[in-house]
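Below, in structure tokens: the form predicted on its own, a single chain.
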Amino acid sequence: MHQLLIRQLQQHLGQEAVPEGPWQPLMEAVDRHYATIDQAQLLLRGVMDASPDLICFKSAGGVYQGCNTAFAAHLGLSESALVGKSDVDIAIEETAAAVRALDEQALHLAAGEQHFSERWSGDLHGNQVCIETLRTPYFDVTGRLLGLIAIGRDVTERRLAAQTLQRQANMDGLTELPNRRFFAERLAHELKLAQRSKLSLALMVIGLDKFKEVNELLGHDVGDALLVQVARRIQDVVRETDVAARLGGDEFAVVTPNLHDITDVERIAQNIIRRLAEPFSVLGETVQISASVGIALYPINAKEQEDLLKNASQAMFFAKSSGRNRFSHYMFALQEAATHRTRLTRDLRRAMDVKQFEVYYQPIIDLRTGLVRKAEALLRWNHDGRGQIMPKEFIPLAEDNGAIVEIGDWVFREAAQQVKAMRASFHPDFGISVNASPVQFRSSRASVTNWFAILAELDLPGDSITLELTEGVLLKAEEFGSAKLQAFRDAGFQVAIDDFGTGYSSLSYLKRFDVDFLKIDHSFVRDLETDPGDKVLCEAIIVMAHKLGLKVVAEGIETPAQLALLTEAGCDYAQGFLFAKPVPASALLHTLQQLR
């Protein structure tokens, strides 16, 4: 360029060459000046090519004037092949139009101002990449716009990592539904929209019925896979405008905004219940569950987010307690029931300290001899404000908060002491059955050595106690209770299966474990006289048990006709109001003597 300037100067002077004399220093200075510019250009080119950023220069008309090595490699073109072309020449129409629109925004900026953009596009290999670009216009010394400089950077990995983090923060990792935190944000947003539009909104909380039994019977892998399928079915049923989420465990939620008619949400709830009641095929297993749905409406039932969620949950629990596989609307009565449950849970924490628990005993009759050599220990809670509370009301609460471990240890000690007393005053072979909660086997706090120490302290043999377990404990014994169960067997304890036939029965555990007794649930005995099906079931259980070398205990016997049918079927033992109601320890000896 400086040579061109010299030639122009020569033409201006009308000479073929620059003469010696006063012009010579000027020419040398010009030479040195442009040599410095050439060095600067080489340095700038080296810096540009060393940069991993994508750098290019364009004219104001969008024609490429140059680029660095990284930009050329990104396009798959050499710089010489790129210069003189526009985006229309090297990209598809849609991409070229998008890039030109961004260039136009930058070209309208003042000197020193910058325009930032970020967009996803395909690379040479067909992969989607995210490029963030900084554009700035450049001008000549007179301020005339010449074009723009664009500096881009591939931020694909950073954006994908950010999306992953956002997904992990907002989505449930198992079902890929919104998680509880993100759902709370969406619910708050929908409530604001409902407030502005003056429309109603419904919140449904969905609880799966007997999901814990599935986990205990078939394992957590099946349980997790089942939750994934449940999530898909819920999504298939709800509307596109609805928001479905997993709150945690086996609880889901659905928000139905823009509600014009309450029957709309009821129809959705019924469809959810129907779909979830259909059999699932999970990891080679056929699983049958159901769902209970609670519904709370904005603004009828609550105006605040927390209250709406609480009320829908209470309605769901009411649906479960009403028979499951149904939906229930929130009502004020549910609030009273929830308050009662909360108070009962609070009172349960202090019941042990103030000695409100008491063990009752119900005799068990040997139907072959008519003698009584056994009794079942049954816990009662003598509440100072509500009177006597039955186990079915407070045991689930104790299992939920873990208090059942301490309570169970106390019941065992009371029962063992009663065995000691009855062996001394009634019969030397007298024994007592004690119920053990599955929580006691799963809990790391529960130590069977505590119970063995109690028997050793009282100088009692292990066979003085029969351990009554639910089927779920044995079905999952390998996972959380095998060692504990074996320790009881080694100590001489007898084992009875309580409420046999009411859960997920699997006869294989009767072969794997050394079981002594099966207890026929009172629900089969209650209608024994009028329901031929119950009669057949009882007879089948008795025959099967005897084939396996087990004894059978029937509970809940209230009439002579029930007793006659069970005796005819070969039942071994019986308990129920026909013989004696549960009595406190102080009345047990007298009751036993009356039955002798």
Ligand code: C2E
Given for the second form:
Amino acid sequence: MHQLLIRQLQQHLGQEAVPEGPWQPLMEAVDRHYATIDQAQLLLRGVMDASPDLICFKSAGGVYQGCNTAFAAHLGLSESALVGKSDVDIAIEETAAAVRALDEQALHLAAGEQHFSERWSGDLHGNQVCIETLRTPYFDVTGRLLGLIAIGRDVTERRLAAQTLQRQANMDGLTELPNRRFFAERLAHELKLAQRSKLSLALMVIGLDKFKEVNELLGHDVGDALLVQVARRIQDVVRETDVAARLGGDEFAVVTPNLHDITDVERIAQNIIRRLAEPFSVLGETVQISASVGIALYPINAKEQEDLLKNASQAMFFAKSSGRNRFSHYMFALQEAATHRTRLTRDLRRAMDVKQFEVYYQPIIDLRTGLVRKAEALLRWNHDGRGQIMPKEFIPLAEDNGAIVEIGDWVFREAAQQVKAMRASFHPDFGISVNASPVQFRSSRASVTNWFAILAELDLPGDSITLELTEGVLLKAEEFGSAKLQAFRDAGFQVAIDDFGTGYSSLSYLKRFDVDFLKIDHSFVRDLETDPGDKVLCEAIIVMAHKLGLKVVAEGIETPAQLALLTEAGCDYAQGFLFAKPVPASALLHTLQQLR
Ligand code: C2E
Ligand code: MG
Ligand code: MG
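Would you generate the structure of this protein in the form predicted in complex with the ligand, following the form predicted on its own above?
And the full complex, kicking off with our chain again.
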């Protein structure tokens, strides 16, 4: 650089060499000055080339003025080939325009300010790379804008890792469909769009029929592989704009936005059902399943996301219960459920007359002695068209229309006769528990008082019967007629609180009404082995009951482990499939003898 200056000086002076004399000290100073600048430039170059970042500087007009070796290598050009060129000379038009736009933004910044950007583009080898770039303008000492410095960094790996993480958080690991969480996000988004566009949207919930059997029969590997294939088939069938997801287990969902015609969803649902009914070939096994699909529509069936999901699920269960391998609309499911209820209520009225009710009995085991001296009477309805109907389905209807009073009296009479028979044939202390509904106490018909007469008729003492009441009955005793309750106590009936822990779990009434037994609801027993909270709760109920002088019956014991935990906790009685399922009267004696 300073050589140039000397040459200019020489030309200026018209001389070949700089003359000795007064110039000499000046020239030496200039020499030293430029030597320092050279040094600084070497240093700068060294630092730049040592950096793995991609560094370049350009004029304000976008002409490259220099770069480091990393940048040159990235472009596959030498620095000298680059200098003097602009992006339009070295990149495709689209890239050049994008880079120029970013440069422009940086050139408008004040000294010291920085501009960040991130771009994906193809590298020399055709791979997509993500470059994060920091741009800053630079100025001369007078503050005039000279150009910009850009420092780029390849963040491809970091971005890919972040994408993988995101995918893991959003995708179901097995089927690679969106998971329930991400699906909820997408659904929320689609609902917002639907609201804005005033178009309908359909949500389908797909439940596989008989998947559990496949899993149990052929193993989880086959089950998993099957789910992957199911996911693929569902995705094949839905439109590109639809969102398919796995909600968990054997449940999938599809959102169909921009719905112009309801038959569109039905067609998709039908296609899904058809495709999933075709045989699968999974790990060398041929597997045949089917699917039940529930459809709920926005905004007709529900406006809120949660309701929409709930309704679609309900419709799916309806499709399952009406024969599987079909779809059902929520609207239709609702209507059906209503007519179903009306029909059942109607049938209920004549069920007594045509003798469709039957009482089953489930043994209750004394854990201290291992002996069976009790059973619970559980009602069944042998419907002519629908087979056996369980009490959960018809007791509420019977309560609503008051039929429970008559039915309850009949159950009581059956149970009393059974006590009489078992006392004669099995053990003289045998007793039976009878479930009583609050409605039976509220009734103005003095129904329950007939019960004393029934016992007297059969010459049975009051303590041969235990009344099972829910917490609500005792809690609202005034309303239900505490006098009637007291009359039962006076007659020697024993009282058990059924489903303890699911309701109010208030303790004061236990003392007030002198309850004999607490029945721990089977929902607590079910998860005893897995849920430490339930274990603590059962233990606490038992300790508390014993303090109050009550005995504890655990319901729904199905496994030896549950039995062991409850025995250890000091539970007094046990009832559950582990010992015996509820059996018809004709099988009771035999069942009791098997158990002792
Ligand atoms: P609950 O009184 O709590 O009866 C226990 C229920 O648990 C019975 O159901 C019984 O079959 C079931 N169970 C017993 N052991 C097991 C087990 O190991 N695992 C499982 N998962 N379940 C078990 P069920 O017979 O369907 O009765 C349901 C409910 O209907 C009864 O619950 C009771 O509240 C009511 N109910 C039954 N019969 C009558 C009745 O004559 N009158 C009234 N008012 N209600 C009744
Ligand atoms: Mg009960
Ligand atoms: Mg119960």
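We call the rigid core the largest set of C-alpha positions that still match within 1.5 Å between the two forms. Note that the structure is a prediction, hence the values are computed from the model and not measured. Numbering follows the first chain given and starts at 1.
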V536: after superposing the rigid core, is there a C-alpha shift of 2 Å or more between the two forms?
no
Please say whether, between the two forms, the C-alpha of G549 moves by 2 Å or more once the core is aligned.
no
Indicate whether R350 shows a C-alpha shift of 2 Å or more between the two forms, with the rigid core used for the fit.
no
How many Å does the Cα of D261 travel between the two forms when the structures are matched on their rigid core?
16.0
